[in-house]
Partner chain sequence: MKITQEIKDSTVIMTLDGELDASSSVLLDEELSDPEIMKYSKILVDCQNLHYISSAGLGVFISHLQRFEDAQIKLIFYNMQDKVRNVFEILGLDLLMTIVSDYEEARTIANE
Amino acid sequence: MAAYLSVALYLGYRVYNNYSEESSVFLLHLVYQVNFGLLVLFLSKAFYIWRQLLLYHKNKFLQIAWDWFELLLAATLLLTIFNFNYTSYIFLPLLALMGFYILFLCTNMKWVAYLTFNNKSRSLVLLGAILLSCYIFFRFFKNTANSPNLVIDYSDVGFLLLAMLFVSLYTLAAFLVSLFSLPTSGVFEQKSEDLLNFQRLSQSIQQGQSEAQVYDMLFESTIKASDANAAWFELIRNGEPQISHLLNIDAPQTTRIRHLLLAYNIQNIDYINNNLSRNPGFRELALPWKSMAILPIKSTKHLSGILYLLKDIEGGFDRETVNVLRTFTSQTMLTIENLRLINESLQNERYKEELKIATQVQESLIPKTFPTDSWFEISTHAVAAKEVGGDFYDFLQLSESRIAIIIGDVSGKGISAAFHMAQMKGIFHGLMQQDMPPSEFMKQANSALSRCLERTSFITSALYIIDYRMKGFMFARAGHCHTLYYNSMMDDVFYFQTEGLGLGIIRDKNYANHIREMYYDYNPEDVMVIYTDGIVEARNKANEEYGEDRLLYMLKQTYHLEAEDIKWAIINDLEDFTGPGNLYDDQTLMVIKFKPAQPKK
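As in the form predicted on its own, what structure would this chain adopt when taken alone?
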């Protein structure tokens, strides 16, 4: 802009002189001084811009060289202030050094490499404008230097000449470098685009992208990197390919190509053919493409997809292009596997959270304390092999002198077991409100569970109704473990060998034929031991079962103790037998000891 204003002023001055009879000295000095100001403005602006670009991605050596150049340039300004003749041979070494510095600085054009093709095109126009501006100023001051009316001449100011020389030479060098690097700009832009796509693929996980988005990015990136004319991508679902992306090719063409590749036994492997027209099979297909690349997206164990690229020229896929494409597919596979690992981790976290909730639900279903009574004492022990077990027990006070106690074992573990436990608890409390006998309860419970249990699930259970006043209890067993009992009057320990079938195994009226009910009068100091199969089927390191006989023996040794002590004696013996940390099934144990004391009236 400063140069063009200078031209406008000079032309205006020439026009005035042509139409005026006498030339105006004042006007000449005015135009000269204004143009000098515009020149200073132009050099300052250009000098500042080139300084910024020259020091782009600088190193220490370049920074030091530039600092010295500015010092030397400032030194030439002192020569002007003190009116020294800068053309004297005394100062020729300084001028030669400045010239060397300017040529050296003109070799630092790193910023040009970062320009795109469009940026370089625009920069050539701007550089040409700067060169033209330099010429305009040089021409103006050269033509007016010999004017006899000019009192002041700035054309011999060394500082300005050196600054103009630097601006002109650096602009010319930048113009030439930009011009000659213009044809190769596309290559650098493609490399930059490839690196950017690699970065996007590697950051897909942090950006929370899905597998589909990663495949979209792969498809677009490989087409740009290879400059393919047609392409399609197949996802492998349950071992079968499914086309997810298509470019300039239809489904029938992909089917014909795939059938031909199968005939050639080319499946799920890297395949490059840069001359399809020489292959008889491809020639018969009459395809418009002459080069083909097949790149599977696979790891050592898993095939995720297959990428097909086609070009309409021979030799379309050179080694460098194929290496870039393979890098894309490898990065994609790595990203996909990482995404799957993250998803699995999230699912595991959700599963753990669900298990935590199921554990809390299970704990809320099992009563923490039993009612205390002078007729009997109860001690319980329950431990789950996993976060959520399948054992449960509960009680319901039917009347002042009668209590119902249930124990059970749900097939399976985990969340489904907790759900079935909740169902069984609801059935127990719902049916026993009617105060029905144990055998009837089992029939009704089997009928209810038959409508909600899966076909593969069942529940074993035993229900006891203890009557204090009658000094007896009745019970029924639905496939649950036999009840261990100590009779104080006979001083005998034995199992109640009663029949019973698990709930949900037979889901019709025939189930009633498999349930038996038993009534038994108890004596003071009698002990009843109720348990789940995790107790008697516990195994030691030698794979030996704890067994009913050892449990019976333990009761013989401990029946005289309190219920709490009997329980711990059995549990301690069980742990001694299995060893520490050798728990493979849920263990529930309930010890009931009848007391001789009479209830208060």
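Computed from a predicted model, the values in this text were never measured in an experiment. We call the rigid core whatever largest set of C-alpha positions still superposes within 1.5 Å between the two forms. Residue numbers count along the first chain shown, from 1. Compared with the form predicted together with its partner chain:
- Core-superposed comparison between these two forms: the C-alpha position of residue 479 differs by no less than 2 Å.
- A movement of the C-alpha atom of residue 56 falling short of 2 angstroms is seen between these two forms when the two forms are aligned on their rigid core.
- The chain behaves as two rigid units between these two forms, and the smaller unit swings by 13° against the larger after C-alpha superposition.
The block above covers the form predicted on its own; next, return the form predicted together with its partner chain.
Below you will find a single chain and nothing else.
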């Protein structure tokens, strides 16, 4: 565009030159031709640029209208080619219509709205320059048209006139529109900046920003949007407000204002005061501000922070501004809540991962195969619930005729339970190498665990040492579920009601007083059922527990079966009771059936 200015200056010089000399026809012709060339260049370039601008944000209708305009304009060339006199009565109304058409096209100035204040003032200068050059061209050709020395007169070419008309009219319209939209452009700039800030706020989640950054953004954006002179932001931490941002105000001033607001009982609510000087309380504080807006950042559940904005003019917070500010605060709340939700879900994800590892550890710690022996049958069942973990069992062949079987349940869940389970397994294998009676084992295990178990954790366990040669077993129970037993001789099913305190509950020598050992002679066909509380505490939809009684009843019905079948009968009955997919706790069940067969010699 600047090129046109130089062209205009050049032309001005030429025009001046032309006037002063007024001599050679040749020179006149030369100037005239050069100027004509320049005019065509100017027109074509301006025409092209205006076309681009006019079609900015075009719709279909505008595109068609423009295409027709170009077509009609080209059609006017025909007039020149066939040498019609366009000033005749037939063509004049048509040309006038074209003029109106141009006027209509001049109403499409959407691009002006997208200019900022600076852009507009710059474009005003340029538009002025174009107008000026249009005028100079026009003057020049008009003046020279009457000159008798000229051989050709281009001013009669309708096409050029129309193009000139279009360029100058559009320029004039653009100039005027820019000029009158200049005062409002600030508002549009503000709006678009607000929009951008909204976008930044809502995008901060994807960008992985922290809450503090979101608050920073809120503080900056609201100050810009409201054009506030002073502001501060209080973050609510554990119910106590904490100032995190300050602008043009000091802490003592904020405390004084806050005290006053407290006295007025204005807390955590949207509050706009556009006339602080009329309020005696605020007047006493002698603050340099006259308007104040308080905007709490809160959801239905909790308050995250409060934003205070101050302005040094009365009525500083009009409805429009307050609406924008409120949109900012609600957007911030949304962003903050979403950030928290994302963090929570990440936490859950981590927790799930941890549980997965715990389950793997747990599974690897449970023996898959049991010794098969002609003395007894054993059948085991173990399922881990997702939430709670910590059941375990293990065995150790002490000698040819003796086997130790341990079952237990670690309180707690996740990794720590799996960890304690591993410890317990270590303790079992370590201590039982020395072959000790179950009560002694419990005492030593308790003292070992006392050093490593956290205070809220404990382990329940039961240890059985079966001696085939003696046809008996020794056992001790440390807070674990009672052992269910079927005595074939007496044809009776009962629980061994023995005393025994869980491991890790008392962590001193006194524990020894809380453990009892029992010896029992077994008969062939006797059945022992060992289980964890996940079995008897399994619940159905009505929240009833499976219970010891039902378990006892099941053994009464099935003791004559093989160990494997007894186990399945119990498990199936348990599943019938709880219904599918209703697992609260780990379930471990072990059925041991003693056999009459003699050991191999």
